[in-house]
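Just the one chain here, laid out as structure tokens, in the form predicted alone.
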Amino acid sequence: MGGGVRLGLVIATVLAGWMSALPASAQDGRTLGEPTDVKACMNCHEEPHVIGVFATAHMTEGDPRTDVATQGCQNCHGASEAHMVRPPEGQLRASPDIVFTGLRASPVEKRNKNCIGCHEAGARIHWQGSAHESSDLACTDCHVSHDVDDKVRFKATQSAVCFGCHAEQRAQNLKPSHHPVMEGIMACADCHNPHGSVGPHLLVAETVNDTCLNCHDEKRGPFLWEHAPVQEQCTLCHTPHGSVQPAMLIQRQPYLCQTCHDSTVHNSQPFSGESIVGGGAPSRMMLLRSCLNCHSEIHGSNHPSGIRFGR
């Protein structure tokens, strides 16, 4: 039996027990005397996207942070006294005090204030003033609080949520050379903290290099012979979201190298496709790994003779 089916049976069993315990006034749709009783909400809200909340941490009665035991659904949705009263025939029921999704959603500030009231520590301490907060983004624009399988929380499905806004990064990740984000091996949150950061571009570390070196530790150094752009910033040579060049280089070799090394060590004439004609030494500078055919340790070398990053 699949996980989704088992979850559905568990929720259905819980709800059946609650509904059977309801007084007749609740079962026929009239207002309950106790507005904070979760059973009162379940009397009307039987939709799958609502009852899924019972499988999430938001409905854990034993957790004092949820206040479910004393406030029920109103812990997130507000007292909602007008909503709890059955409207006269032909009139729409008043909305809850706080609505998180849909056409009648509450203002972003009101929704986020309720979420941040509990989720303000850890990775979310820099939310205030972050790029997403400044863009008037609501927590529920990315998260589905009633869903135990909230897509943004899992590597395999997170990128689809992020790419809903970040179309340029989606296009770059579809290029031949890219981090395994589309494959679900990596997630956007491995490099970026969507809730805010002290670094640029919502990076998880304070600098670009510190973020990259979390995975690429072999490039960290210090080296006996250091390549200046490597120490300055990885993105001088690499584009992090994807490239048509190998190793996510921003430009093919030797043209990338020649943006800095036009007339040093080798002859002062930059190499180009014309160098291939007739073969010979210039072909080595253009074909296969180009400059890296000789300068193989381009990120840095600890060899005593590695001043040119050749070993």
Contents of the next structure:
Amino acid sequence: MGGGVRLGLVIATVLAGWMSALPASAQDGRTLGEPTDVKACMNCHEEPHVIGVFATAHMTEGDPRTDVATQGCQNCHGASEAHMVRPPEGQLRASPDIVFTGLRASPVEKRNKNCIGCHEAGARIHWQGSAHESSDLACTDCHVSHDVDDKVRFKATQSAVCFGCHAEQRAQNLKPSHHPVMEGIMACADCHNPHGSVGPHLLVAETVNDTCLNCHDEKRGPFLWEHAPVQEQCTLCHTPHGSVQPAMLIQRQPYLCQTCHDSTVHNSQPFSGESIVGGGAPSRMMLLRSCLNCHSEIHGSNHPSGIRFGR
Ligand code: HEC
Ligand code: HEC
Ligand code: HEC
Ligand code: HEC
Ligand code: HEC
Ligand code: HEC
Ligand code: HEC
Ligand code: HEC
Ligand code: HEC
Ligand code: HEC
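In place of the form predicted alone, output the structure of the form predicted in complex with heme C (HEC).
Below is the whole assembly, all chains and molecules, this chain first.
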């Protein structure tokens, strides 16, 4: 039996249980149920995309944290009593107390207050004041609640949700050298906590380097001979999201190195066209334009004579 079929059956069974427990009048006549009862909503809301919610963690019967048996829908949408009353002739039905999407969506603050009310702990502890919170993002800008397939929570589909607003990072991830995010092997959330963090740029760790070293531990050191910028910040040489240079470098060699190292110290002038045309021999230090031909241990060396990162 496929997962989808099984899911469908689960939803159908749960629903049938509820519906058969309804008074006959409610089942046929679509009248008002008890205002704080999930069944009251289901009198009118059997739409397929609405009942998807029964398959999610929020509708786990017997979980006192959502108390679904008595107030499943109202947990999120509010008691909504006015909504359940038939509107007077010619008038629109009053909205539920909290509407999450569409033209009649409640103010962001009101929507978030509901979700954060149950979810402030754990990864969301720094939500207040975070870049997303202060830009008025709603939880529901990233999450869906009526579908177990909440795309933002899964590696393979998460980046598409983020790219909806972060087009620049999409462009960077499409460059030849990039972290395997588009490939679904990594996700933005491996480096960022979209709910807020103590680090800069919503990073999962307190610093850029601690974030990178979560995975690239071999660059951590301490080394006998350290290269100062590596200890300082990986992004002095690398971009995290993608680059046209190999190894996600921000520039190609020798220019990368020469942003800091004076091109007049040892023969490290850029290999210029002039030195060919004019017949002058190119510096041996500029062989194949790569400083790394000799300074290969650029992240630091543990070799006794690796002071110039040559070994
Ligand atoms: C008596 C029928 C009835 C009951 C009971 C009912 N609804 Fe509705 N609901 C409707 C109708 C009809 C609409 C479409 C209303 C409209 O477009 O004006 C609707 C729309 C909605 C919407 C979308 C609102 C929007 O503006 O996009 C939500 C959310 C909703 N209902 C939630 C609930 C919840 C939660 C309950 C139970 C607490 C509930 N409804 C009970 C009939 C009902
Ligand atoms: C009445 C409390 C309550 C409210 C309100 C609530 N949640 Fe939850 N939520 C829970 C519980 C309980 C779980 C299950 C957690 C678990 O199993 O650890 C959960 C799980 C989740 C999960 C993880 C889903 C999964 O399958 O594990 C997400 C995402 C989530 N909620 C988002 C939201 C959003 C967004 C809102 C607002 C629209 C919201 N929640 C409102 C209690 C609530
Ligand atoms: C910018 C997008 C975004 C916003 C806004 C957002 N989330 Fe999330 N949420 C995510 C991502 C991504 C994950 C998966 C995190 C992971 O894999 O580590 C997630 C996971 C979760 C989980 C399940 C993770 C767990 O701890 O088990 C809950 C619960 C949750 N979010 C609640 C919320 C609530 C509540 C809000 C609003 C205050 C919110 N989210 C706002 C992107 C977002
Ligand atoms: C975890 C919080 C949560 C629970 C529980 C919940 N909803 Fe919703 N509801 C939402 C959110 C968020 C949306 C916006 C669409 C989405 O995220 O899937 C929504 C959308 C809706 C809509 C509008 C659908 C549309 O897009 O046209 C209706 C109707 C609705 N809910 C009814 C219900 C009913 C009925 C129940 C109980 C069976 C229920 N909701 C339980 C959070 C919740
Ligand atoms: C390998 C870790 C990593 C991954 C994966 C990652 N980021 Fe970043 N991101 C960073 C770092 C580090 C910064 C800080 C930028 C800097 O210092 O140059 C940053 C900065 C940002 C910024 C702030 C603007 C900027 O460029 O400075 C945004 C927006 C952003 N990332 C979005 C995303 C999105 C969306 C994804 C998923 C497609 C993603 N990031 C994946 C590490 C990562
Ligand atoms: C609905 C639009 C929207 C979505 C979806 C969204 N973001 Fe953002 N994000 C913003 C806005 C607005 C800002 C603040 C302005 C800015 O820095 O561009 C922001 C800022 C950021 C920053 C920079 C924080 C800083 O201090 O520099 C990061 C990192 C980030 N988002 C990551 C993500 C990730 C990861 C996801 C997906 C899980 C995501 N965003 C989804 C709108 C969004
Ligand atoms: C969640 C784990 C993770 C984190 C965190 C992480 N990386 Fe990576 N990194 C990877 C993976 C996986 C690859 C791809 C390895 C491969 O393709 O063999 C990679 C590859 C790289 C590469 C080589 C790319 C190439 O084209 O050769 C560089 C450079 C790099 N990461 C730098 C960084 C920097 C800088 C940070 C911090 C901003 C960082 N990484 C954070 C997992 C991570
Ligand atoms: C001074 C510039 C510089 C800094 C700072 C730097 N790197 Fe690199 N990194 C390079 C260069 C140059 C390469 C290309 C190496 C090659 O082509 O063999 C590279 C390659 C890499 C690679 C892929 C090849 C490999 O050696 O595994 C990873 C992963 C990497 N760096 C991670 C990091 C991390 C993590 C940091 C921060 C702790 C960092 N780098 C800081 C210059 C730098
Ligand atoms: C962000 C600035 C920066 C970049 C980019 C950078 N370096 Fe460095 N490098 C330094 C600093 C600072 C030192 C320490 C100088 C000191 O102690 O006098 C250093 C030291 C060195 C040393 C050892 C020199 C000595 O006197 O012991 C070598 C060799 C070196 N770098 C090569 C490179 C190469 C090759 C590249 C390009 C892949 C590069 N560096 C990129 C800042 C940088
Ligand atoms: C052919 C091998 C080779 C190449 C290519 C090379 N270097 Fe060196 N480099 C050395 C050696 C050997 C030393 C130590 C001896 C010396 O001081 O001349 C050194 C020393 C250095 C030092 C220490 C400061 C100094 O003048 O003693 C720096 C900084 C440096 N190189 C940077 C670079 C940069 C940047 C490039 C690329 C533009 C580069 N090197 C290319 C071999 C090379």
